[in-house]
Structure formats: C-alpha cells, structure tokens
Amino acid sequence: MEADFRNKKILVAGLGLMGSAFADGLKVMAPEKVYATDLKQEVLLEAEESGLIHKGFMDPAEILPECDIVIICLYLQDALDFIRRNMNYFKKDCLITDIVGVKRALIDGIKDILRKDVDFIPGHPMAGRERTKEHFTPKSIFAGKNYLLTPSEKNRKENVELLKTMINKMGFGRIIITDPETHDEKIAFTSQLCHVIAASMVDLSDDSGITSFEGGSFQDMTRIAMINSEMWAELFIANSDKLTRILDNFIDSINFFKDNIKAGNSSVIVERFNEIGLKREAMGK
C-alpha cells in the first residue's frame, strides 16, 4: 500500500535553494500542511504569500512539536545546530532527514543526544544550481537525479519506505543505500574534487575575456566554479581525509601526463588515453 501524506504535517528547515525546491516538490503529496522555518522573516513572508509553504516560523520550537517529518536543509554546522538545539521539541516518532552533503560528521555530531523516540534517516540530494538573484527554486532541479540514503539497522524500515516514496514522488530518479563512510568516499570523488578543478581552472587565469576563445569544454568544466563558498569549504574539511586523499592521486594523474608531455612521449598519452576511454565507457552514463 503506497504511503499516504495528507495527514503529515511537514517542516523545511532553511527555505534557502534547497529547502525551497523541498517545499515545492512536496506540494505533489497534498501533505496537510508544509512548514518551513528561517532566519529571515521576508523570506517567510513571501513563502507564504506565494503559496509555496502553508505557514512560515521564526523559532522551530513552535512549530516542530506538530510535525511529523522534518527535512533539514541547512549547513553541516546549522543542521547539527538545529538537531541539538531542537531535540526536546521533535514530536514523539518524528521522521527526520538531512541534505548535507557529508554523513559521518553530521551522524558522529548528534549520535550521543539524539532521541530514542524519534527516526533520524540521513540523506543527500545529488541535485542543485549555481546561485540565482531568486529566492526560490523549482522542483524540477530534481527531475532524474540521484538521492543517497545511509539509514541505520535502527532506523524503523516503514520510515526508510515513507522516505523513499516522497524522495520519488518529488521527481528523483533513482535512490542509492549506502554507508556514511562509503558515500564521503564517493562523493569526495563525483562532486567535491569536481568543484576543486572547477575553481581551480578559473583560479589560474587572470583574463577576464578567456570565454572568448573557449568552445564548450571550458564552459561545461568552470559552471561550477560559482559555488557557495562557506558551504563548500565546510564540507571540504567536515570530508578531509577522503578529500585529500583523492587530490593526491589527482595530482599524480596530473603529473603524468605533465612529465610524459614534456619529454615528448606521445605513444605513452595515446595509451593512456585509450585506457582512460575504455574506463569511462564501462562506467556508463
């Protein structure tokens, strides 16, 4: 029996690019009320008045004892934040979930307060854009995307389903179990080290009218370079040791073909090459 959420009240926590889409892509549920709280009460105000929330609050603790879902859509340190600072108020079986973007220092960050009597399943939307002058986004960023999931052997296995069937719902296209400690692996690899070469390429030049001479590929490799910075520079040291270790043998990758480049040593690129090709082919899409 599919899972029924017109008896859920739901909250999004930070109605910032994320938490908004959230809001939006909940709307196809009908829940019996969609929340969200901020710190800024313009953002609330015209939430409301857009219809993309029922009711917007300052102060969670108003409002969250009501909730039976809660989606954290902050920070690493505003989510650990919200989670200490809130947990006497979560209603009793409350589901909450994340969107942060590394799992073990959020997980390792609450597991000695959080409450027996609620559910708190850690997830990660691969989803997003650069940053827009809108204060709102659309669901449809989520359109095919991946979501990562690290439940627990705690976790209540009707929850992980109620998670997993809003996640669908929402318009994602396929959902990844995983462990906390393999998903920093992965993700220091598919997204943080993409973002380093991406400012990095853009770092190294000082000319401004560069997209002049680009063709697509200069285009499809700095997009983006246009990140938030606190955010990104959090997770990069919350994720480290995964991080620097990817960016060791990235440098050695790039090392080689620095060294076999300069002493001419085309058969041994034209191999390489070929051998990378071959990689990317049995990846997939």
Second form
2 protein chains.
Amino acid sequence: MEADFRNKKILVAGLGLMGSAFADGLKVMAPEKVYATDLKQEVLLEAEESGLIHKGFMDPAEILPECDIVIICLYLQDALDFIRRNMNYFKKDCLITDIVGVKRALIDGIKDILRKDVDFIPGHPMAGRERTKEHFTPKSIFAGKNYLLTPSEKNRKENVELLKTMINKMGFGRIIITDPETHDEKIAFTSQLCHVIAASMVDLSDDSGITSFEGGSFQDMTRIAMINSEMWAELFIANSDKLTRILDNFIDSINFFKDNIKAGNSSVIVERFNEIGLKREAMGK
Amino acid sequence: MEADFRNKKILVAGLGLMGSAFADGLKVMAPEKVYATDLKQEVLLEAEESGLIHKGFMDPAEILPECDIVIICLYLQDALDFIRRNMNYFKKDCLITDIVGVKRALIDGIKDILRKDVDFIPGHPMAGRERTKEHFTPKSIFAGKNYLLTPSEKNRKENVELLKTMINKMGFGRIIITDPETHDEKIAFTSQLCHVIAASMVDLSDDSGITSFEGGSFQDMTRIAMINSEMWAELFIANSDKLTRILDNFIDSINFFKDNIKAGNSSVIVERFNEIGLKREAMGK
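Show the other one: the form predicted together with another copy of the chain, since we just had the form predicted on its own.
Shown next: the complete complex, the earlier chain at its head.
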C-alpha cells in the first residue's frame, strides 16, 4: 500500500536553500499541512504569502507537538541545537530526519537525549546550488540527485519506507542506504575533498583574468569554491579524521606525479594515467 | 580589407581529433583546397571520400611546396619532427601554425632550423573533447572557446591578422595574444594542474560505485581524468619547471586547509574561504 501523506502534518525546520526546496517538493504529496520554522519572521511571512507553506512559526514549541514528520534543514550545530532544545515538544511516534552533510557527528551529538518514542532517520540529500539572489529555491534542484540515508536497526521499517517514498516523489534519483561511517568516509572523498581542492586552486591564483587562459576545466573545477564558508568549515572539522586522512593520500598522489614529471619519467606517468583513465571510465559519466 | 581565403591552399598536418575539426572548420572560408597529411592511409581516404578534405598525402613533401598555410595538428614531439623533417619543403612565405599545448619547448625546439622565409606563428586552441568513437571531430568543439596566440616581432602583421580571421571564422570565442612564457605559466595552472588533480582524485578511489555518493562535483572534476596519456605526459614534462612549482604551491594550500581542519580552527578556515569565494566570483562563471 502506497504511503498516504494527505493526513500528515509536516514541519520544515529552517527555510534556507534546502528547506525551501523541501517545502516546494512536499507539495506534490499534498500533505494536510506543511509548516515551517525559521529565525526570520519576514522569511516565514513571505513563504506563507507565496503559498510555499501553510503557516510559519518562530517558536518550534508552538507547532512541533502536532507534526508527524519533521525535516530539519539546518547546519550541523544548529540542527543539534534544534533537536536538543525541542526534544520535549516532538509528537509521540513522529518521524524526524535531517539533511546534514556528515552523519556520525550528528548522531553522536543527540544519542543520549533522543526520546525512545520518536524515530530519527538521518539523511543527506546530495543536492545544492551556487549562491543565488532568489529567496526561495525550487524543488528542481533535487531532480535526479542522490539521497543518502543511514537508518539504524532501531528505526521503524514503515518510516524508512515512508521517507523513501517522500524522497522519490520530490524528484530525487537514487536512494542509497548506508551506515554513518561509510557515509562520512565516502563524503570526505566525493564532496569535502572536492571543495578543499577547488578552494586551494582559486587560492593560488592572483589573476582575475585567468579564465582567458582556459578551456573550461578550471571554471568547472573551481565553481564550488564559491562556497558557503561557515557550513563547510563546520562539516570539515566535524569529519576531520576522515578528511585529513584523504587529504594526506591526495597529497601523496599529487607528489607521485610531481616527482615523475620532474624526473621526466614519461613511461611511469603514461602507465599510471592509463590505469586511471580505465578506472574513471568504469565509474561512468 | 577582409582576408580572402579563396585563393589559398591550406594543409592540415595530422587528421586526429583536432586536425579533423580544423579541416571541418576551414570549409566556411572556402579556401581553394584543403589538403591533409596523416600516417594512416585509411584515415586520408575516408576524409577524401567524406568530403572533409580535397586530397590526402602520406608524404608531406609531395604537397607542402604548394601550401600557403600549414596547420600542424600533432603532439609536441611529432610537431617538432614534422617541422624539422620538412623544413626544406615549406613554400616560401608560407604561414605555419600549430596547436601544441606548451609553447616554449616547441619554439626552442625549432628556432635554430626555422627558415627565414617562412612565418611560424605559435598557437593553442583551448578546445578538446573526451575520447570518442567517432572518426572525425566536427568544428563545433571550437564554439566559443579561447584561442591563445604567441606571435613574435618577427611575424608579419598581415599573417597574424589572417590567422585571427581564420580563428574567428571557425567559431572560436576570444583570441588572446600573449608571449610563450606567460602562456606556459598560465596553462600550467588552468589546464595542466587540473589534469593532475583529476587524475590524483581518481587514483585515490578503489570504489567504482563511488558516484552513488556524490552530488555532481566529483564527476565534473574527474571527467578529464579520462586523459590522452601520451599527449599529457609529454606536455607535463615539457613544462616541468612551471608545473612542478605550481604543484608545490597547490600542496601548500591543501596543507593549509588540512592543518587548520585538524586543529579545528574554524574562524581561520571561514576567513580564507570568504576571500576565496570573492576571488572566484571575480573570475566570472
């Protein structure tokens, strides 16, 4: 039986880039109500007026006791604070999920205070956007993107299924079920490493006209250097052990090429590039 | 007065990815003839039959004495060999250009043998393509791309203008006039560094399913790891001094982030990211 959202009240905590895309995406499922909380009253008023949400609340305690599903769209520390401060207000049996880019630090940060009668399923939608001047983000940023979930054995199977249905209906592509350790290990590589590299590349250049001298790779590789500084610094530090290990390995690999370029070892470089080319092809476009 | 190509005979030396795109692009100017040389007879025959060129030659000496413009579309060492071996066959006053990704090594490699009565204008079209199964490449890979030229004072002004007209008509975007040192310095950064980084990233991964765990950055940043190994190894080694210096600086920048992540210096990271974000914005999309 397909999950029915029409009798559900859903809260989106935080109407930033991701939160507003969730509010927009939830409409397809026509839940009974989509509520939102935010620190800024004007954001909530605009969201109400534009029909993005049914009603906004600055104080989560006013609405949390009614909500069947809570999607926390906040940065790591803010998400921890939100859950800790509001633990007493969550509705019994409610499904809580989040969008934070590291999972171990979030799960550990609430494990001692999480009530037994709520069901927290950690999540990570692999979607985002460069900085924009628009106030609210459309759900189209989700289209075809990966969504990682790290449920535990304690989670109710029907809630995991409900969340998967919701994710699919919002337009995401693959849903990957994994554990927090694997999540943080892979994310250190596919996401955090990329951001440190992009930032380091831009860091090196003192020529704002540098893009005259390129074929597209430099711009593609450094676009993510227009970074949300606070959010990423927080995620890097929260995943410090895994990220610094990968950065060490990455430096070793760069040094391998550097040493062989310096020594003019053409055949060694060609051989390694051939292996790498095949490996990358196996990963798909 | 606009340059007229209709009385020109043009030779494309090498019908690979770039050479075939040049042959295709030259058609708009309707030169008297577009000839090509290549090591593979079947490539020349197919190019003749498909109308890509007027006639192909395996031996450059047979056709070079007739050609007003020669575009050498070969790798660095092959381009050097082509120019050295065929120096006696170039037509008096002919315009020679090339597409090699480093300029100093090419210019130095021929400066002692270049005839005074030919006009060699080094060039570098910043266009390319991932490996493909198609035999010939359409000129569309040039659309809007940058083209770098490093003419010297010895070059004839009218030939530089002729070349610029040709480049524009083939659909390129900006033409940047620079010197070989600047070219090699900038290219080490915008192009060679990107390729070493992409290769090193793929080098680190032993998981062909890694792209399940990403939001797009990893795939975008590593697509160029499907590299033409021989060509790039040759270019890296030819530009070794500049590239290894940039790789050292890049490692320093990565280490800056690594050390501050390890130490949990959030404010230092945020401050640097803010600077970098502004710098990247100034570079344009």
